[in-house]
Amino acid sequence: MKLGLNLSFAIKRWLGGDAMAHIVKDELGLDIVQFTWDLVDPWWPAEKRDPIAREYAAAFRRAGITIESTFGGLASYTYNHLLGPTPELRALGKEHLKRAIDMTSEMEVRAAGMPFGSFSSADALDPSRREAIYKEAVETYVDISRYAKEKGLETLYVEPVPLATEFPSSATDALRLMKDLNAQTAIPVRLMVDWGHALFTPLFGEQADMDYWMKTCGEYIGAFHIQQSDGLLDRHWNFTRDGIITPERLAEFWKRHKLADQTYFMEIIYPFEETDEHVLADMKASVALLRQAA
């Protein structure tokens, strides 16, 4: 398995490029990461933001760590972005992604992504409003793709989410979005499929199945987020806990589908109150379990 690390586990803990590179390379023994915007906020003023972002990137390069992509985190996920209920909110969503692309370009990273957006409760229940906002969002994203290409990016990622008020949530929604976007975008757009989202049984029922996702939209899946879950909520637990997404299940899926280029990014989110010592020990144990299964 090609194993990488979303840096969500480290927010509020190991800040700064050298400190983070030491944890990733020396403590966990990994050399592929996905940089979360929770560490550097795209909305910070560029003249102060970009030197901080570049410092992370430079430290990782010195340590032999590849940043495959940057990605929206907890903070970014709280907003409606391109599917917001008003033109003003949707415009801010566009600006948010453009600023993240600017930051990603400054880091000399060639891919960035985030969830597409979420409807308001009222719009989610109105089919005509959903469709109108969706079509506008697709046009906006195509424009963003041109901007990303100008900034040197080669790929954009969209993460499906486990809420019916968001888009895309289901595999069929994801397939529709990929076809609608890639018919027009200046650079490829791919899916960042989160196992905990895809296996969310209360929403998807029998279609909460990764083989179903591969059959439906596998040609567009560029990478995965992996974590432990019970299938009942979006847990983002580590693999040291019991659940339905075991290291063995991940390894079997990888081999059976003959995956090679995609990365399994561990996206583990701890309570902020947890001690740094526990988080680091737990991450080490989980990496060992995944390597043993592979």
Second form
Number of protein chains: 2
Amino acid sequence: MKLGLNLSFAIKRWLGGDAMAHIVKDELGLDIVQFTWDLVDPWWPAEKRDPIAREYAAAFRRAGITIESTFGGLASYTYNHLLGPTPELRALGKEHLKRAIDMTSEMEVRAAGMPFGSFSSADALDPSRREAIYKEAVETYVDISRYAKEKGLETLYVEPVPLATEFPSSATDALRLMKDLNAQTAIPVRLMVDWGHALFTPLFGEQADMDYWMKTCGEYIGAFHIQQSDGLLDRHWNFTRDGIITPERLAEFWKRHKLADQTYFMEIIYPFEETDEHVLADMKASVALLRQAA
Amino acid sequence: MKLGLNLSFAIKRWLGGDAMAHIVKDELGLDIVQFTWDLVDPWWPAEKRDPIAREYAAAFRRAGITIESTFGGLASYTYNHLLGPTPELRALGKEHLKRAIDMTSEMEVRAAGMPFGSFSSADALDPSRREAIYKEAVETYVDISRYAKEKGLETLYVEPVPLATEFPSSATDALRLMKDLNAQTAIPVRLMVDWGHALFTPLFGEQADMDYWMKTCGEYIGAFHIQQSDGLLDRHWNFTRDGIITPERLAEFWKRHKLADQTYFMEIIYPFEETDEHVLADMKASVALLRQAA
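Requested next: the structure of the form predicted together with another copy of the chain (the form predicted on its own having been shown above).
To see the whole picture, the full complex is given below, headed by that same chain.
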């Protein structure tokens, strides 16, 4: 298994390039990361934001750590973005992603991504509003892809989410979006599929099945988020906890589908009130379990 | 009990002034709210942000809903702000709060607040770094209070949090901060005490006791966040769930301390993947339980 680390586990705790590189490389023994916008907010003024972002990138480079992509986290996911209910909110969604692309480019990282967007409660129940907003969002995203290409990015990622009020959630929705986008975008758009989202049984029932996802839209899956879950909520637990996504299951899937490049990014989200000592010890234990199963 | 509603329960779901006012007033029967920055990000460009924020305020006014304060939510809490490890991050923390004050002023709301800030893991363990950063943050906050006064605000709030790596967490820390600030600030600074934070036993042990908080720093408590919790993590559950903070306990405390103005703001945070139908039904049931106990 090609193991990578989404840095969400570290937010507010280990800050600055050297401190973070030490945790990733020396403490956890990993050298591929996905940089979360929860460490550097794309909305910060560019002249203050970019030196902070570049300092992470430089320290990671010195330590031999590859940043495969940058990705939206908790703060970004709080807002509706491209599927918001008003033109003003959707325009802010576009600006948000463009600013994240600017930051990614400044870090000399070649890929960025986030979920696509969230409908309001009212729009989610109105098929014609959903369709109209979706079509506008696809056009907007095509525009954004041209901007990303100008900025030197090579791939954009969309992450499906386990909510019927957002898009895409199901594997068939994800396939539709990938076809609609890749027919027009200036650079490839790929799926970042989260195991805990795909296996969310309250929404997907019998289709909460990663083999079904591979069959439906596997050709577009660029990488994965891995997390432990009970399948009942989007837990983002670590693999030290019992649940339905064991290291053995991940390893068996990896081998059977002959995966090679599609990094398994651990995306572990701790309650803010967990101690730093617990987080670090737990991350180490989990990496050991994943290594053992690989 | 003077019951109010922090709007965190509604984020991404009911957007826009009229939709939100309908939920607050007609569905839940409440008329006091705390507006969360998770609905309108203080970092959005002012010329786009302020019309959206003003539209909420105008719709609430028409519906007879009072916005007592605006407050930081999930997105804001993702970053370290005034206690961050570098001058650059701390300056961004200052700018963040000033932008939130701008937005609050545009809404013609008279109070705003958030937690004070988070130390990095390394700084949290270094008493002299903690003290130096704390002192600088107090000076910065005094500056911010002058700015808030110019903008027409009458009160700023600080929310203690259940983490030893942040400040203030304990009641005695909160008292120290209140004394240090109120000796110098241009407008009063008060505590927004969250029941689930104050009763967090892993950190506070026997001092996880609201009477102890009242005795220690009660004179500075301007209002409360209420939530259900098991005392083991910062749950922000609703009162439809069993836990240690029952509506009866809240009512008994309210009466015994002869509270009058210190609004109990329900701050209920749902997993994003809960359905809108469940959230609304659950909020209604919880308001009914609180009304019954009052």
